[in-house]
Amino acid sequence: MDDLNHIDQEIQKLMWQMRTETLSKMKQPFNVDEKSGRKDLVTTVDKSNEKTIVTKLRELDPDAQILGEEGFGDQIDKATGRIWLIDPIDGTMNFVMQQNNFAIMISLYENGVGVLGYIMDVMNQKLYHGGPNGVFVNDEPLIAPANLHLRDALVGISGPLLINDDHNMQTIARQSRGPRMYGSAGIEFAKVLTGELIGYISYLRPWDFAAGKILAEALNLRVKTIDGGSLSMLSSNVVLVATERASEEIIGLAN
């Protein structure tokens, strides 16, 4: 593998690119299909935009494997060896009704352990990078969050977390100064790396949370299943991201 280093900035790179590309490409006409249902979108967009992703990441690391969300990487069933993880347009129902919040992240694990992570906020042209050496909007280092108490801040919870009130979510969202729905989770994590979430909670599969994981955990944020277990990199699950004090309460609520 090329030096780390190298790597990352061809990455930071593509992101940009592909910042660009997405933006014309709302600007012109593209498809909507429905994957499971309704509420579940893909469009011509996801598909160009993971396969662009999926070939510059062959020229960069030949030997590694890519899992992508539409499928276009590689059919992996073993965290070992080195993978990248794509979502090439997370918030597709965003992206199709609103054209704003969504974003487009990468990762890279190495034995199931994070290496690195990107989250591009689109519209808001910011992008969220690094890894356990520290952590980037655009240029500038992000700090660590205050950890503060459930009660003393906004929390993430996903619709139907919400709705439903699975593992006491609607309890959850009272103890907070109130919930916050972005229909994003690169969106919502970027939040809580930022500290305007004191954390988020979602049914999510790895390439949702692969990167946000990553630069959490670099900010000294928890990032488990709602039952406070460790999360697998290939496993779908709730996930909950937090500061330690939040996180420790919400799983103490939730279950």
Contents of the next structure:
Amino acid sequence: MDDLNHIDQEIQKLMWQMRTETLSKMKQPFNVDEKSGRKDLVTTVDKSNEKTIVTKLRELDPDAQILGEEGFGDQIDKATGRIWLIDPIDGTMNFVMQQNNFAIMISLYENGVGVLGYIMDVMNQKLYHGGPNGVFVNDEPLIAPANLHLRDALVGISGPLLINDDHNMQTIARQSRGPRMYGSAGIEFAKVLTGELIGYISYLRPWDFAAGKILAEALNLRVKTIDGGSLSMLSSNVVLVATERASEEIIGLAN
Ligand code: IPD
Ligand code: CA
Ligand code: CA
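What does the same protein look like in the form predicted in complex with D-MYO-inositol-1-phosphate (IPD), given that the last one was the form predicted alone?
Then the entire complex follows, led off by the chain already shown.
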């Protein structure tokens, strides 16, 4: 692999290119299909974004494996070696219904350890990026958010978890200053990075949390399963990202 700094610069360029392409594809007609049901959508933009990203990653890092949500990467069952994860549109329902509040995400792990993470908030023109040595929004460094208690802040909770009161989510919401729901894991991770939310809880798959986990941990936030366990990069779980204090409080209330 080319040196990491070069790779990082190339992926940042790719994220801005994907933003431009996504904005132009949004202005033309695109097809929408259901995956598991009417609340789980995929569009031709998700698919073409993933194909473009896979092609670029193969060129930049030919020895790595790629896990893409829409299946244009590799079949991966072990977290060994270098693995790139792609969520070509995160928040596809928002993309289709709102043309707002969606993200593009890429990340790199090596032997299960996070190396680089990227979350592009397309409509707000913000690229959250970095790794264990620092996190940036565009060119501005991000500082770690204050280690607040749950009672002093807003918390992001996914719709299904809150509606069904899974893991006592309604109690957790009541103990906070209020629940918020944005419908895109990438956007919600970004809000935790900036301190707009004290935490975020949702059932997530690897490409939903991979980039956010790297950026959050670099800012001293905790990323765990809702029962307090460690989150392995190829697993699907109810995931909690939060400040250290709120993480302990939420895990206490959820179990
Ligand atoms: C979804 C969004 C949503 C989260 C779901 C994800 P997708 O991603 O991030 O907020 O609650 O679990 O699957 O399918 O739009 O990429
Ligand atoms: Ca997603
Ligand atoms: Ca997606």
